[in-house]
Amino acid sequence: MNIIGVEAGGKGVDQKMQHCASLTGGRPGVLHGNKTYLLQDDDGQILEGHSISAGLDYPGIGPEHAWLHEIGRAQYVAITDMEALEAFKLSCALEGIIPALEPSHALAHVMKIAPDLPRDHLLVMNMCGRGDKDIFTVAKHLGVDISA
């Protein structure tokens, strides 16, 4: 069984601190008493990252994820804000589900890998949260005026 964790890639992990992907774009350090992977400068000072999702906008990762990453039990990938928005739109259009932006990142990765998997492959994705909290953020980024 493969475990894939999806991080907030923001505007891209290759864009300096325009993401919150601390496993794919950070390095080990200590924050709030935890040794984990962090977004930090050369002196170990914590840097502010970026994500369209308020729930993923944090410069570090929980110690369990850091451990799973280090032992190779889970692989971690980064999904950009734009990829998450496309997954958000697809879920709304095809399923009638308004997802939160956090699981929209995971859904975006599923959309990437599913076409290459065998038809009988089992894939489980956690669709947590409610997207109503993110409607104004999504509308703003999609250029939709909902102020009326």
The other form holds:
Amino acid sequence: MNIIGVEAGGKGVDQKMQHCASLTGGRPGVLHGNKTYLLQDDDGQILEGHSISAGLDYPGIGPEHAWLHEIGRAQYVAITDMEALEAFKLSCALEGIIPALEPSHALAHVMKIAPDLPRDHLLVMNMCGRGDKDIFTVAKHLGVDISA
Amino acid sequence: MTRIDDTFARLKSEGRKAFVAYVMAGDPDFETSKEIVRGLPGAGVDIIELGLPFTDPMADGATIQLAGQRALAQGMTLDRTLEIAAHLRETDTTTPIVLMGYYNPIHSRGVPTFLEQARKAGIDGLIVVDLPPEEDAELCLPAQAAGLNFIRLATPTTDDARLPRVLQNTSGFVYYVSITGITGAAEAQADAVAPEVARIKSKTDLPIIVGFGVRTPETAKSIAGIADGTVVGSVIVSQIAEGKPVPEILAFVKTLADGAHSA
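Given the form predicted on its own, corresponding form predicted in complex with its partner chain:
First the chain shown before, then all remaining chains and molecules of the complex.
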């Protein structure tokens, strides 16, 4: 069984560091009582990072993920804000389910890999939260006025 | 024997309490900070606690958080923090400097490299508040092996079951946190702190310095009176934040030092 973890790629995992993909774009450090992968500068100062999803907007990652990453048991990838928004919209339109922005990242990755998998391949995605909390954020990013 | 051990031995022989002053390295800027630190021994400071700025200072209140932000905004780094210590060492070879901060900048540098650089800069001890005794192998033990003291904090919630673990690899002195909270908090009360200091004294021969919530010469005196000395940080940092000239800041520090020394 393959395990895939999807990190918040924000505006892109690059030198601008406007993302929260600690495993993909960070390095090991110590913060808030755990040693894990962190977004930090060369002097060990913590960087702010960015994600459209409040729940992923953190400069580190749970240490168990860091461990699974280091032993190679799980594979970690990054999904950008825009890709997560597309997945959010698709789930709303096709299923009538408003996903939280956090699992929208996972769904976006499913959309990337599923077309190339065999039809009988079993793929389980953890839809870990509901997105009614996120509708204001999504509306803002899609330029929709829902203030009335 | 480190400079810290020497200082406590001397103070004991003189029957005096220690006055420890905290300032953030690079606050309000690099040059002014160098000047302030160099002036502290003349203002009656027995031990200098030099803050290493960190973006996420979880043990500090707003005053010291802002000092760290000012310092970082001015381009403060670990290297420049050590330069401030080295600058003091050009004129002062006896006043101990304790570097106080958080582990990540040290971890990022690499412990062996950091320890070598800290020693070379004239640092005598470390207070790294986010490394519990369970992680002594990370920095505490290598630091002691390199000849630096590793000073640990005990708090009102450090119970008798936990205390031996906290004291086990502590050296130089024990820093007793007078309150359950962060720096710059409510005024410390000597009558509440005294039994706690006695409790720790019964378990260690190390000097006990009390800090957090010491804001006036009167409190410095009352707190120093029931311990081996006291630490003042936030009120000094507040003077720096107000943009006071260095001589005025140092004169203010002297009033606190005189308070502690009158105990």
